[in-house]
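One chain is shown next in structure tokens, namely the form predicted alone.
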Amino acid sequence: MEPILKTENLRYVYGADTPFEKVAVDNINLEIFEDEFIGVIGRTGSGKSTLIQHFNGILRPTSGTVFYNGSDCWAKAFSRNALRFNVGLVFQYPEYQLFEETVEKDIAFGPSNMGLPADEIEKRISDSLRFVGLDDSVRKSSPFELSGGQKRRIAIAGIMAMNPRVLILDEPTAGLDPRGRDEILQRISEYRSEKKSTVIIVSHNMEDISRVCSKVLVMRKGQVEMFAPVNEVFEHSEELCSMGLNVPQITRVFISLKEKGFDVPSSVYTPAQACDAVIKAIGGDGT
């Protein structure tokens, strides 16, 4: 199976050949396939945002290659405009991307630039509002008069309206309260299930990643530290903690129990796993 996104020896340097030169990503080799739900984690400065900006052609590699659906994204005949319709990127604090007079005009901007007919654009506006938990009553509102949480949903809806094959979100839950965070993640999961899209979420919050993603990419100092299914990554939970990453609270509890001599795994990251581990530790059979 051909990966939908692939990087070969990807390297990007900010301020090359200046006193401020900084290697942001270095020798990245990845394959991402259709219908995967990937979480990207790492400390500030680890290269997460730089990496994802290569996936839709915002940044050009200093060296190495980025492929979309088998084609070099920087080949002469390759259309990066078409790429950005297929690989939709929602920036951190996406509400700052809003600029139109009304919600419906903002959401329609991408589909209109795709040259879609009016009836299809109307359908996509309604569908994308539904995906982010809003209804048609906000269509005529100015996006700047909405709450912060609603602005974020509108910005995400604008990218969803293009029906990208890959949806990338950079810290989509940053600054939201727990209820708002849970709802945004639920809506993104529902979108992926219905559209069968590949979804990539960048987050500092391992709790979020562990709940919704199937694979985790761990970045460290511009390189890939781990890239594996969630359960395999959490087998290294103590190492993740030593890297300063915010692993789920329940994982920290089990690491602490293990350090105190209890015979429990340190890779627990869900309540169900915690329940099973406790029952096993006390010699129960779970009945």
The other form holds:
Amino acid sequence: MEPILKTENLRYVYGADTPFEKVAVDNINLEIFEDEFIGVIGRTGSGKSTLIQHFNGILRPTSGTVFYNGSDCWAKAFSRNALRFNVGLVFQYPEYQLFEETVEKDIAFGPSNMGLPADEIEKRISDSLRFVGLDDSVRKSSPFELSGGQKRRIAIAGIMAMNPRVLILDEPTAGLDPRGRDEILQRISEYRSEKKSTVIIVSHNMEDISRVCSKVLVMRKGQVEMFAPVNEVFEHSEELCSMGLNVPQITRVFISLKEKGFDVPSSVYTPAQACDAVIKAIGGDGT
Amino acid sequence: MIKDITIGQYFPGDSVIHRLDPRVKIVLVILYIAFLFIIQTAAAYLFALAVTFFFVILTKIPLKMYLRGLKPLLFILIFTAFLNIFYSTGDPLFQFWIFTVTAQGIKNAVFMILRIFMLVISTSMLTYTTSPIVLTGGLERLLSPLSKIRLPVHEFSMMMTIALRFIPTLLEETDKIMNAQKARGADFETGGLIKRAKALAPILIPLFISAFRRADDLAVAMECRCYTGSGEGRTHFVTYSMSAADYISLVILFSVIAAAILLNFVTVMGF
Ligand SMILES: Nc1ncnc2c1ncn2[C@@H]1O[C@H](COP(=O)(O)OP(=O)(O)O)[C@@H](O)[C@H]1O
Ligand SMILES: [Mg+2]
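Switch from the form predicted alone to the form predicted in complex with its partner chain and give that structure.
Following is the full complex, with the preceding chain placed first.
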């Protein structure tokens, strides 16, 4: 099967040839397949945002190649505008990009750039509002009079309305309260199961990612440290901890228990796994 | 990208020049520019070039960076050189078609190019080695006597400082917003004038909103710290005092100017 997104020896340097030169990502070789739900994790400055901006052709690799569906995104004949409709990217703090007078006009910005007919745009607006959990009554309001969390959802809806095959979200939960965070993650999950699209979420919170994603990409100092299914990544939970990542609380408890000499794995990240592990450790049979 | 502009950029470093008192640096550059306009002979120009390179080496910033600042001026340089070569009066050196090239013309062109070249290098040197905040601080101190005649020197310099502080931030923000709108299929490059002007709205509106928000936050933060402008008894956190290096550089520059005036009387092969 052809990967939907693929990078080969991707390298990106900010401010090349100036004293501020900074290698943001280097030597990235990835294959992302249709229908995967990927969490990208890493400390601030590890190159997560830089990496994902290559997936929709916003950044041009300093060297190396990015492929969408097998074609080189920077080949002459390749349309990057079309790529951006297929790979929807929600930037960090997307609420700062809202500009229209009404919510519906703002959401329609992407779809109308795609040249869709009016009735299709209408449908996309209602669908995407439903996906982010807002009802049709906000359509005519100004995006600037909504709350922070609502603005964020409008901005996400603006990308969802383009119906991209791959949806990428850069720290969609940053700066939200725990309730808003859960809600957004929940909505993204539902969107994915309904649309069957590929989703990539960037976060520096392992807890968020472990809850919804199937695969985790761990970035460190501009390089890929690990790229594996969630449970495999958690086998290395002590390493994640030492890299300064916030592993879920439950994992931290089990790492401590293991250090104290209990016979439990440190790869636990859900309450169900925790139950099993504790039962096994105390020698019960689960009844 | 918008960030490629180098004029007015600051290159952090720790050279002798970086550490000079900003007031001294400003005075030095002004004197140096005056100096560039009094030199007239080939000998004096060679001397000035040597002095310029000496200072460039002292800053420890690669010459490449200075030359980059010249790039936007390339057209003007070529144009003035052209005018000078063909439209100077003097003894004709050779002639073709309608053009007469005189020795005087070539001399004027070369001197003009050298002068602009050194002018750009010396002003770039000031901004490359002095952070904008320090620069306006120095300027404020130099101009402070003017506040005696009720010119709002402090307010002016505060405004400059804030503006300079936020230029990189706004550029960065513009870049981010442009990318975010590109991700929604915005197209800034094609189409007629009206279409392009319309395409700016998705950038300008969010940019203005965020600029006003920042300004508001900053104003509140300043008020919280009881800022009231140049009220009575306001002191500075950073005070400047001249060091040995500052005095030495002033002495060097005055000697350079004196030497150049003398060299103006020396002619090499009639130049
Ligand atoms: N626009 C930029 N100009 C210069 N350097 C940048 C820019 N954006 C990011 N960087 C640098 O690149 C590195 C990676 O940044 P980024 O991709 O934003 O990381 P993350 O999203 O993981 O926090 C950081 O060291 C950062 O300072
Ligand atoms: Mg980031």
